[in-house]
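Just the one chain here, the form predicted on its own, laid out as structure tokens.
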Amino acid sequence: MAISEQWDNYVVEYEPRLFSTHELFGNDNPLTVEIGFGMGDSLLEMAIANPQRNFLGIEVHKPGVGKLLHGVAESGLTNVKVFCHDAIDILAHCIGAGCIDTLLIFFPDPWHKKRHNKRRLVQTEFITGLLPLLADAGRIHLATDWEPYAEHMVEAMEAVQGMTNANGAGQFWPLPDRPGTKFERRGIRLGHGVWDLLYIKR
């Protein structure tokens, strides 16, 4: 229901064209960026923590996207917007330059297999691509639930020239300053481990 009643709201349809962070939300607050929200539920919760960041949510999943909207509407929020289409496209061509302030990837699938890691969307060159999409020190915040993919992200990030990690090199980050989801919560009882690596750009 949310997702017909709302869609024009805090839908932006997708253009190959660059939409400022003024266009999309009224004002030049601080841009935070969420690759992958899923079903919205940390996205939300920040939105509501932070009326003074506008957050832009990217997700194809439709039922994600709705559920999001139903929790942005009922809050009354007006610092959110959301792009139902491919990432690549959206970063490539929507969001200019230096205009994130903090980027999220928040439990990106982890393409288990070993002839399908090459699927992952935490490499090299994809972040160093993102790099001028950054404002001076700009924050990439990466967590994973699954340990082989959250070695790989170190490794992918270390290689990143122009990013350095807030926690020093190599390291994960301890206290990572995000809400938990409720996917989380159940495999931290099932007593899965959750790995958090934050990055600033120097």
Ligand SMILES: C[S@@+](CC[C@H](N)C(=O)[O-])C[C@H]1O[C@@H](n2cnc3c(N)ncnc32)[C@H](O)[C@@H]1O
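For clarity, a rigid core is taken as the largest C-alpha set superposing within 1.5 Å between two forms. Residue numbers count along the first chain shown, from 1. Computed from a prediction, not measured in an experiment: that's the story for all the values here. What changes on going to the form predicted together with this ligand:
- Relative to the superposed core, P16 undergoes a Cα shift smaller than 2 Å between the two forms.
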The other form holds:
Amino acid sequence: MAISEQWDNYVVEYEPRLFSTHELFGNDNPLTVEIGFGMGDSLLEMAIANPQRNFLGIEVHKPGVGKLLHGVAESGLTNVKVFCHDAIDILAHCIGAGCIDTLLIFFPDPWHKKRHNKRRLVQTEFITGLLPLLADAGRIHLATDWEPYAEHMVEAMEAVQGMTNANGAGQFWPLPDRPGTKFERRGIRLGHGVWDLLYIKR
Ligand SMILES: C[S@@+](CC[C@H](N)C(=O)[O-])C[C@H]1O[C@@H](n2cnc3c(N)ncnc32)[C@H](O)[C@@H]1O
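Alt. form predicted together with this ligand, vs. the form predicted on its own above:
Every component of the complex follows; first up is the chain already shown.
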């Protein structure tokens, strides 16, 4: 199938309005949202393994979206939709209150330089703003291969009112239940560690 055909089947054009799970997927199954899925390996693997869940991927990098769509079409999945647009806009305008069961942010851009740290996606204010979109007992799963960002994530997340660290205050998640990602494999090749965090809305 040509990429343009796959694009029309799976990519939702951004508009600043609410899209219900039912409108996107034709059912009300629990929704996982992955921000910045890169080449989409983790999203594809999770969607294949969990046909009873819906997966909404948000990624601005078009080649990554194309790669994911190829896999999604090849596997004949009906539980994946994608926005090829800035996640900040999507989360601000397109997703209704209580609609997200699980939010995934795997290996977001680390912004190594100190003067760029404020560009990091995981910030107390950003996550606090997302809380209304999470269902009760909804989960946020974060991962990074950059230790200073891991420390920043813990600090930012522990300051969010209304989320509890599933592994105990200030603790990382030693055995996370997620597939590997391309960026993670690159980090491991470079000798980086990996840090996961899991928070539950309470
Ligand atoms: C370091 S890469 C990691 C990709 C993937 N999660 C992995 O582990 O291989 C970060 C990704 O986040 C995407 N990204 C960054 N900011 C974004 C935003 N505001 N909205 C959507 N995607 C974003 C980038 O395009 C990039 O593909």
